[in-house]
Structure formats: structure tokens, C-alpha cells
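There is one chain below, alone, in C-alpha cells, taken in the form predicted on its own.
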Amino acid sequence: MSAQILITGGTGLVGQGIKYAIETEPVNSHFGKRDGEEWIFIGSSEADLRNKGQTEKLFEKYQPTHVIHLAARVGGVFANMARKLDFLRDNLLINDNVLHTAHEFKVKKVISCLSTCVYPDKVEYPLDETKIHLGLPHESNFGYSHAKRLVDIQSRAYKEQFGDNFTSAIPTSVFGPHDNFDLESAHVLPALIHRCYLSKTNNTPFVVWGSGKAQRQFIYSRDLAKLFVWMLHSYDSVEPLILSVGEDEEITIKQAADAVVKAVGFKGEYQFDTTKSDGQFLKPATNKKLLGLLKDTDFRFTPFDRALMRWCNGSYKTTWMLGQASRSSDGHGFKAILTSQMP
């Protein structure tokens, strides 16, 4: 019987990264699909995973043997701060429906996607896989973080009570092709790129929200995708696994903005709006456990500057030259044009 691997959230940033890996990595390699596997990428247009009935119909249709669960209500720091209850309720419903339906359909393995924002705001650094539940998360993403933490609790409960092979991955800040550029909900890098592009196009100052001093570990979505494929085939512990570049590669938002200015070719005025929140100031995570597990593979992370330049040049260069991107502050038209330029 062939393996049916269902990717929820498969049309998004990480899902499309995994699809790229499946299409380009050598078959039967550490980071590629295996013989007899069918990979199915579904988005919210196919099922509202907040609805148990629609979730069950989705599983009935595809009969998955394995699930990589990426679907979530996500957004940047300001969206999280404004709609904490929405982020909590929607993610609680999505996660409970997916995990319980996977249990009912006797799915062999589920990997759910968490985030380093689930970690306590006050904790000894670096973050590792043992520190998720040692205190309250940062106030800026309180609802989302609590909902995501419960995925770890649920996975452990299914494992202990029923023996289900459910586990979780914990990426740091992800960026890459098929990202969300909507200024109201985007994460930091696509928001910076969109604002910088608009400033370049309209000859206005490029304003970065916050002080620029907050720090983040950025992982390229196509690197992360390879790790998810490897994890599906090679990692069976219920213990979550941090998927990240090393803590020594954490950079400030100012450094990220500098890299965006260079990639976009912006030459104008550049300033910080310190009336805006920095969000969680830092959250360095160690990838020591991951590197130990990968020691017999040839995996290498793509350096941040190289990944950002590759992403920008590959995705937007033609759009910038032709001046076709939306000049409005509405990110939807911008996103539609940029994704059409993906190599």
C-alpha cells in the first residue's frame, strides 16, 4: 500500500516549500520523497479545518497515512496583539479537529508545526525542547502561543493513551517564496519588503516599525521544507524538535531591514518608528539536538543574506523593473503579482 501524505496548509509558505522539495530533491534521498509516496497539498479552500465535519470529509477523501499539519491562523505581531481571542479559538479548533480526526482514521504519523513564540517570555536562554511550558508566553502573541502549546500537550496525550505517533516541529522565523505580503497580517520580513518596495516606488521614507533592536533567527522556507521531509521519514519521538539555524545566527530587525534595503535597491530615507512595539525582544533557540540528528546527512543551511537575495531576485526583479506591482497599501494585489513571478 502506498503512503498518502497529507499537508494541511499546503498552499502556504512552508507547504509550498515542501512541495518544492518533493519536486526537486532526489527520490529516496534524506530530503526527498520515497518510492510509493503520494504527497497531497491542500489549502483552506478545500476544507475549513475549524469545522469537524469538513475535516472528517477531507480525511475520508484522501485517506492519509501520514499528515504534516501546517494549517493555522497566523499573522505578525500587530495582528496577534489586536485579535488574541481569534488566534486562540481558531487554532484550538483547527488543531483539535486535525489531531482527533487523524487518530480516528488511524494515521500512522502526524507532525504538527509550532513556533518559538510558544516559549515563555521569561526563561533562561537559549531555548531548547525542554522549556516550552516553563512560564507564560509573551503578551504580544498570547492567544496564538497558548493554542500552539496545547498541540504538544495533545500529541503527548494521544501517544500515552493510544500510542499514536504524533509529534511537533518548532521552526524559528520562516521566510521565502509564497510568503504573505499583506501589511495587516504579514510577518516581519515580507512586511519590510513590501514597505520598502512602496517607499522606493513612491519616493517616500522607508519606516520600520519598532526600534530595530529586537532579534530573530530566520530560516529559509526551502531549508525548513527539507527538514520536514527528513523528519517525516526519520524522527519518531513525541518530543518536539527545534528546526532552526544556530543561535549565533540571530540578527536584529535593523540588520534584516538593512538586508532588505540592499535587496530592493532602496536609496531613500530610512527610519524607525519607536512608538510601535518590538514584540518579543529576543528568543534565541539552540539547534544542537537537530544538528546531532543530521550529522550523517549533507544538510546545510542557506545563509540569510544569500537566501534573501535569491528570494528577492528570483521573485520580484521583473516586477520591479516593469513597475507592475501594486502601489496601494493593500497587500493582496502585491502578493498576487509577486507569487506569479516565482521561479
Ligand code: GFB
The other form holds:
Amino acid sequence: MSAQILITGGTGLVGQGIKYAIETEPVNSHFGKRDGEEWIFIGSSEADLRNKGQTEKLFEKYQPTHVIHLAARVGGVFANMARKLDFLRDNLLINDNVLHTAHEFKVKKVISCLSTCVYPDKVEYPLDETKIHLGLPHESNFGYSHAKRLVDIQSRAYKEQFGDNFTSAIPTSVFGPHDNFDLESAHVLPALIHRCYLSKTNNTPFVVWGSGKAQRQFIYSRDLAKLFVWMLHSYDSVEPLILSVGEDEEITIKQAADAVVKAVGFKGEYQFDTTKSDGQFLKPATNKKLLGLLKDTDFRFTPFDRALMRWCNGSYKTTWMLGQASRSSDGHGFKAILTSQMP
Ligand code: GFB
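Return the form predicted together with the ligand of this protein as a structure block, the form predicted on its own having already been given.
Shown next: the complete complex, the earlier chain at its head.
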């Protein structure tokens, strides 16, 4: 049976991870495409999903039968703190347009991407699929969090009122090829890799923002991508599903920075800027439900150090080879080079 699978946000970190899975996992396997499927990866240059008319045109053009909805305004904690209204409004508009247009076009299934950062700040750990709405989110990203929480509410409403098969995936902090390396707006790992690379190149101290004591649970984008493909074929409940490594694999920002220092090969001075925010201190999530559902597959997470080393060396080697170009650019060159790495 033919299926048209539309990936919104398809040119970003997770979208490109899914593209890699589609190109490399065996056809008809748990984590690969199936016969007769066409996977369509679209980015913001093709349609502004904040605009309903443009969203409809996109659906008219591709006639999707399934949607993996990744498109969002995203950023690290400092971008979230600086632009709460933009994170709220852009995501509200994008999500309403995509979900409602998918409903109007009778799309058979939509999986939307949330994040464990939308959970309450004060809640009993570990986070699980039942706790999303049990309290206010951390103040650092309340715009993003409230917009994303509504995706779960809206999916449930389509299910209840119309029987639509809409659901949500909840990853932890994602990293990997095609990440955003912009120093101000990036998530912690690409920001640290970029800053560590600059410290190594310019022989300056490597400064990690915050105390380094906050904890995060990281998932490699290529592991996450396989889980999205599997979920599309094998998960049919409106209840969200956490896509995460085990809660015992949460590490401190200091441990993450140590791993970056090792991967980049930096030997200089290393400091913490405690005037900068730690954001939410911790948010360990359980993957018990996921592991139960995956028990008949051979899925394995890539260990953090190995994934980081592979990704970072890929970035670093490419950057090293193109060193002059990246150093003489206004910053965009560095980003372009790093985001275009790895086959
Ligand atoms: O990835 P990140 O920005 O996002 O990580 P969140 C923030 C943590 O890393 C804080 C520390 O403890 C920071 O103090 N950190 C250290 C740095 N150096 C840096 C740096 O150079 N850049 C950044 N960005 N952090 C975001 C949410 O939260 O996570 C979003 O705000 C989101 O809404 C995303 O969904 C997954 O994990 O704090």
C-alpha cells in the first residue's frame, strides 16, 4: 500500500536523523521504511507553517497520509529565556496549523514532537508519561512548554471528537549531525563544542555557562530517528511516549563538558561562569514504557561517549580541514560547516 509520509522540520537535527535512518536501515525492518512508502522531508524554506494558507498549500502539494511533526521554534535555555513570547506564539501557530490541516486532509496518523523540558518543574521523579500536566513548567522556558503541552491536549481532543490517530513523542535533550551551533541560541552540547573549538584555536579559557551541576539526559539523534520510524509503524495510542535513554544515564553538565574537552582534544584552562543560569536543575525521565514496547526488537542506544566522539570528531575534522574558511567567516561559516558534516 502506498503511503506519503511528510516530515515537518525535516531539514533539522531530528528530521535529518530520520532521513539517515530511512536511507540506511533495511527496508521493512523495525526501524526502516516499508515498501511503497515515500518519505518527504520539508523545511521552513518550503512553507511558513505559522501561516494557515501556506500549510494548506503544502498538504495539497504532497497529499500526506502520515505526518511526523517536528517543525518548531526551538533553542537552548538562553534562547528560551530571551524570547518567551516568540517561543509561545510561533509554536502555538505552527502546531494548530499542522494538526488542524492534518485533520482536514484526513491524515491517518500524526506524531508530534514534544520534549521532557515541558514537564512540571516541581514533580516527583522520574518523569513518566502521566505527569506532563501536573504543575507549572520551569520559568526559563514557560513559553515553549505551554505551547508544546497543548499539542498533547489538542491531539486528545481530535481523538475524542473525531477519532483521529494523533499522538506525541517526548524525547530528552537531542544531539547529533545537523545540530545548531550558534553560540547564543544552541543547546548545550553544540554550544560547548563550538566554544571549546574556539578556545583550542585561539588559546583562550574554555568557559562553561552555569555551575555545571545541572543534569541532562541526552539522546543521539540517530537513535531517536529509529524510534520515530518504529513509532510510526508500531504505536497507535494517543498517550504520549517518552523516547529516552534510562533515567540512570542522566549526567551533569560538567560531565558533558568533560566529554567535549576530550572529544575536541582541548588541553587549556577550563572555567564555569556561575553568573549564567542553570535552567531546570534536573529532569530525569523513565524509559520503562518504551523498553517494554521495544522488547521484540534488537534496538540498542549508542553510548553517550561513543556518539559524542563520533559526531564531534566528524565536525571537528571537517572544520579543521576547512579551518581558514571557518575562522575568517562571521560565524555563519562555522555553523554551515558543522551542520553539513557526516555522510
Ligand atoms: O541544552 P540546554 O540549553 O537546554 O542546556 P535545557 C542548558 C544547561 O546547560 C544549563 C548549561 O544548565 C546551562 O547552564 N550550559 C553550559 C549551557 N554552557 C552552556 C552553553 O554554552 N549553552 C547552553 N545553551 N547551555 C532547553 C529548553 O532546556 O531544552 C528548551 O529551554 C528545550 O525548551 C530543550 O526544549 C530540550 O535542557 O536547559
